[in-house]
Amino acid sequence: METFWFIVVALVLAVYIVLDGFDFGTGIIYLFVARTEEERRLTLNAIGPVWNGNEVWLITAGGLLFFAFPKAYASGFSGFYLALILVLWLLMLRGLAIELRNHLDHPLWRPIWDVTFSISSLLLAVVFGATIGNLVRGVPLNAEGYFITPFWTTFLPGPEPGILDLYTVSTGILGATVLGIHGAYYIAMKTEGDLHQRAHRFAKVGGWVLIPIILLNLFFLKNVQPILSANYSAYPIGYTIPLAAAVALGLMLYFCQKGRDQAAFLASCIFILAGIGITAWGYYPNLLISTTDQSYNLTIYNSAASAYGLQVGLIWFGIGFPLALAYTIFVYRSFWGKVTPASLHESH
């Protein structure tokens, strides 16, 4: 039962990163590809019907972690308190920027919120990437299963690391790059004309920039957390996940080159899902890895709720998850297709 809930939490988190990831990516490229007021409104309209609903999957992932593995939830949320407060403020600023930019027709009002939207999106992508880096590298758990992590210490991985070090900064850059490209594919798929061309060029160049960043992270990973390779050695079938990620990356580059925007965006989704899968396969059964003593690791077994609670939760999950999934599919189908200048006039 613990393994099932580990898979569920990882899957819901991966779905969130795929869905809200292109919102972050849209914000990252926003100031570069949308140069006129009409183009900026089109870009925001492309994510307008879905961005708020996408965040439901983050709340779902947090709720599932709290329900299934309460000890890991308590340890992680207390240890990453500073980072979580930063995420909360960035999420609020991003939402305010989207909702408030059109409330005043003033030469300073809209640019302020445009910059806020772009910077908050970029920082969110970096923070989420760095968070995954922290989980992979490990945190300084004590015997009670808790830790305190400052923003940085020596800036090097070690027994007492900070949130930011060479490895987690590299995963933050990787996260921002991946999501920036993901957002570019989405905007290219949803728009036409000059805006489409700029987003397409951004995705085309970004795909090749992504490759050395991935290789750099793999180099760091081998030295920072060798424990992740144990499951791949024990269960070689897991190598199909990095293989799927490599194929998806190749398809992203190929479809982008051919101008097949929907196919490129789908390949990007698969690439992100496979990337989370690579980490989850190597990480299992851990939830938090200790940099001080491996015996302090929080796993799905010593952090799980009672067996009865997990069984009861399965019933409610069987009801709630299909409803959330059906609603998401309905919204995306309802607003499928390109946004055009004509749609801007219809929205007024």
Contents of the next structure:
Amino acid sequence: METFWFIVVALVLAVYIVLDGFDFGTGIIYLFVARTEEERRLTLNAIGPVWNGNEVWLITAGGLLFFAFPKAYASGFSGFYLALILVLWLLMLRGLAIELRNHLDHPLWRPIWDVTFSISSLLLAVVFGATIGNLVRGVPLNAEGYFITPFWTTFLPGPEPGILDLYTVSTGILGATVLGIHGAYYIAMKTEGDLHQRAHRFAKVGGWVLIPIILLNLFFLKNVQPILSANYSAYPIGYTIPLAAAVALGLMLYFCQKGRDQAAFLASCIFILAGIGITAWGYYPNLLISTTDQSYNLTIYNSAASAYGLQVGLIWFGIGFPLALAYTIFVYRSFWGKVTPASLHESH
Amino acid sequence: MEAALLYDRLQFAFTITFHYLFPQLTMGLALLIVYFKTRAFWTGDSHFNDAARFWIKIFTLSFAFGVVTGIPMEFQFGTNWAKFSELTGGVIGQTLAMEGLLAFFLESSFLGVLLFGEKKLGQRVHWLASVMLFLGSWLSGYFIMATNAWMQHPVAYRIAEDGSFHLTSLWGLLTNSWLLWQYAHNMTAAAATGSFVMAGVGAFYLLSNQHTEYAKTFLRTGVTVAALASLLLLYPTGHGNAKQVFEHQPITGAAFEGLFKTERGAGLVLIGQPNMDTLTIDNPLTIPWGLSLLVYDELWAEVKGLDAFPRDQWPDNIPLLYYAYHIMAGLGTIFLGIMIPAWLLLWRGKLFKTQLVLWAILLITPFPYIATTAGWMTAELGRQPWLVYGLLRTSEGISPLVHSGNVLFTLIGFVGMYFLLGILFLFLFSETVNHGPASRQTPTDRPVEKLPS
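In place of the form predicted on its own, the structure of the form predicted together with its partner chain is requested.
What follows is the whole complex; the chain from before opens it.
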């Protein structure tokens, strides 16, 4: 039962990163590819009907973690106290930027929100990358299963690490690059003309930048957290996940060269899913790894809610999850296709 | 630790109070938008579609602020109240996860359809989206109330050796007897906020002689719902809530009323200031026997005062609790005093010409927000000194390693951020109201597809 909920939390989080990932990516490339007022409104309309729903996947991932593994939720959220509150503020500013930008037609109003949208998206993408880096590297859990980390200590991974060190900064950059490209594919897929051209070019160049960053991360990973490889040695079937990621990456670059944006975007989705899958496979059954003593690790067994709670959760999960998927698919189908200048006049 | 506890409490109180200004309007408006969309759908009258479109704009604005201020609420359970989350997550994690999965997806998906899909997907889907949005937002309210009701009146749990709470019946959690009155009272209050704002905007338009056709529609719908909601707030929902507080939290009930000593035939204090040195009410204005009658339906019934309970179980801020309760109840009475006459005038066809009442409707607009906030303060301060009533103290729930300096920093940040948000909301709200419902043009460069009828 614990394993089931581990998979669910990881899956919902992965879907969140794929979906809100292209919103963030859209924000990252926004100021570069969308130059005119019309292009900016087209870009925002491309994510307009869906970004809020995408963010619900994050809320739900948090809710599911709270429900299934309250101890890990409590420890993780309080341990990253300042960083998480800063994330909240960024999420707030970003949401406001998207929603409020078009409320007022004034030459000073829109640029403020455009820049807010872009910078907060970039920072959030870096932060989410760095968060995964922190989880992989581990945190200084004490015997009660709690910790608190400062933003930085020596900038080196070790028993008393900060949130930002050499490794987590590199995962942060990886996060921003992956999502930037992801967003570029999305915008290329959803638009036409100059906007499409620029997004496409951005994705093309980004693809080549991505490869050295991935290699750098792989090099760090081997040294930072050796226990991640244990599950792969025990169950070599897990190696299919990094293989899938590599294939998806190759396809991404190939389709991008061929100008098949939709296929490239799909490959990018699979690449991100597989990326989370690689981490989850190595991480299981841990939820938080300790840098001080492996026996302090929070696992799905010592953090879980009661057996009854986990079982009865299947009832509402069995109803709610298919519904959530159905709504998501319905909305994406409803707004499928390119956003065109003509469509600007139809929205509310 | 003392300082950290204070800042943790202030931050949660501040952020949730500010957050709830927005959902109370959106939940109330969701109901009224369904009404407009249904009228438009059945009669084909585009007037109601235009009215709906205007309120969807206000709804969206409030919803956006509700979403961005809502995300911090879920995070803060973990960041600031880690020990509470660790111990109670086995129970309230259920309702909070259900809210995300069953309510938030519904809301956010169909808001997108409501905003972007009217042309593309047609009127039938647009009407359906309004219904789904209403369902989603009221369902979300239900799960939050179920969470709060469990903290007020814990049911369906067992306590493990390590002190953590474990659920024994999901059905029991969702049908907590406390929940019925609390949910009914809270949702009626949301309907009140929505309808008061709608009536207030109608009164504003009519008094300033603009958009008069819409003004009349807003007043008709707003006043009718507001009068009904004001009645229901007092009886049975308010009354039912007070009764269950006296039954399950008699200390809280005594503090509501400022009843320091146990009395037979206790009076109902209307006005007066609690004096915590002498443990009396200064300058009291009292209805004799009122409290005994209200709670036990008997003139000479004994009502337990605070002196009947050990002091370490008293709510820790009795004067504030007392004022919150009295402000809520007092405003509720004033709402009736305005909306019932307004509704009678509407019924007799004289409301639109009665300037005095229109002015009253305009000026009362912000007060449902104050009454609702005071109501929540009543519930939450009344639960003190407990997080889970009678079982887990507030001081035992905070994050063990997050020190006061960190929390003060984020508290100041939230105050600054929300100050900005508040200004933005009021500014954009007044922009939208000024712009009015009649024109199909938004402030941007959109052409008018067809002239409004």
